[in-house]
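To begin, one chain is listed below as structure tokens, in the form predicted in complex with the partner chain.
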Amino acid sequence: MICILTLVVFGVLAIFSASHRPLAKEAFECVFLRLTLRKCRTGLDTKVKSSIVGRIMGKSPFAAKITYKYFEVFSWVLVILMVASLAYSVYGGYNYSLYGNCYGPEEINAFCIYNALEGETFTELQTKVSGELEKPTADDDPYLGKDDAKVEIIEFGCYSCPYSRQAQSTVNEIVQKYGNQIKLVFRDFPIDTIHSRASLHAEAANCALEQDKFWEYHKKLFTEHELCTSAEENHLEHIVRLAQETGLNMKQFSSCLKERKYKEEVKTDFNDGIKAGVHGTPTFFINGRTIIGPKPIRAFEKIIDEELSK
């Protein structure tokens, strides 16, 4: 058994280091002999076992004794674990290519190593929710699509968070594709602790909503590059410029912003998010089923289509 492990370990090492190749070859020979029910002639199993036991004995004779005695058992367990984890990785890879996560359609949001590989993740907020999670509602927040559509998507987003911004192109595609079959609601979840001006952006968007230009302004906020990069003191400038470009009544907009008219509104959104268990942006609730992070469109389509066909 240990030969199989050795083969895998040294096989991988051998790819990078020539000095491990003879050992990998020896392990291969050994495995081959064992598979054909012959004895491992090279004595590799003895070598590996004794080296390990020897090293442990240098530290603890007792641990060495246990290792020596149950070595075959340990190697079996390790091989089984290895095979299992290999199978699991393959399964995860399969799921990832299909649903954008490792675990299959039911758990879209669990942490998946492959996400990290593609640089996908979400902006996380450390929160603790006490008591039961509350299902979020559309509240009085702006939406696209049809009010009583069969599928309601509630997005908790933050204008200044890179992952929310990254997800917008997918959101746009979804809106285009499904049109009035869905209702897409945007609710604010400004993570001020990470992005200091997040609330300011959210409040500005609400000031635009007041003038019925929410979605135009929303789009500009999400696509304006400088929003995330410019210095603190220039910030207001950008917000105001974008408002001008959107054609807002600037006097009304400025006083709305100054008064912080929608401070409470934004806070309500945020708190609703927390109550719903949101701990990072973007978080989507599709008829109550969650997707966290900028997932590939396949993941959204899968859930939306399922909900539509119910």
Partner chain sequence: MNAEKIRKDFPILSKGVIYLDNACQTLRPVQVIDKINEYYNDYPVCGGRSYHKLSKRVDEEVTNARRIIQKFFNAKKVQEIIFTRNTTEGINLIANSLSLQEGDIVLISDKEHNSNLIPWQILNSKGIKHEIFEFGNIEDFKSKLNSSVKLVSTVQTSNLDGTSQPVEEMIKLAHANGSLVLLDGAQSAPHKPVDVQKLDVDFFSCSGHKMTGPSGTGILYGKYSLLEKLKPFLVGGDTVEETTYEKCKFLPPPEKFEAGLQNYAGIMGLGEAVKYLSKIGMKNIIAHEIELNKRITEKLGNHEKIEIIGGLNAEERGGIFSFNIKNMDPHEVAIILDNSANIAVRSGAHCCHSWFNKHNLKGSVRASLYCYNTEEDVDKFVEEIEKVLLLC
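Please give the corresponding structure for the form predicted alone, as opposed to the form predicted in complex with the partner chain shown earlier.
One chain, no partners, no other molecules: that is all that follows.
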């Protein structure tokens, strides 16, 4: 079965070099004959066997003897490993296209080679949590949907995080699709060590909440936040302008922001996130099941549908 490996190797090389095309053709003919239960007449398998054994002989005659004796067994093992690797790659690619992960939507810490194609997919905070993790609750934070919905989604997000912002289009789709079947809660997880003034934006959103305009202001922050990093207006000016555009009572809003009225509220959200094992934004808990990063909507749908069907 060494011809199968030879076909793969020379087939790839033949794409880039014409000198390898005759060998690829010979390997194909050999594989075809073997698959139809006929002996390979090209002699390619014998030539490859002789070449490999000859190279090993120069380093270890004993190893060369074993290789020669069990060459067909080794060939089968290599072919099986190659097929398994190919199947594993296809399986990982399929999951990645659906869920943004090689193993499924919830395998958040598992290695996935396809991640290298996109780089980072969430803003990561280096944290150390001692003891058992605590399942997060909705607390008294703002939510969309039905309070006693069967499925509760808690998002820990940071207004300054580009990945949190990227995830919002998917969040909007989820809300539109499931409506009152879910309860979507937003909790603050500002990563000030990475994103400048992240807590200030979170506190501003809470000031909008006390005027019953949280979600309108929340949407503007995620939609326009990147604009405030492009100079011209500073963070505070940006926050105030969005408040004016949202139609907030500016005297009340400015007083709330100046007093940092919701500093402790934001801190509570952050600490609850740490206790729940949050180490990056955005992080979603769907009835306690975790998704990290702006995953495709199918990753969310799979879990939500499973929870609704229980």
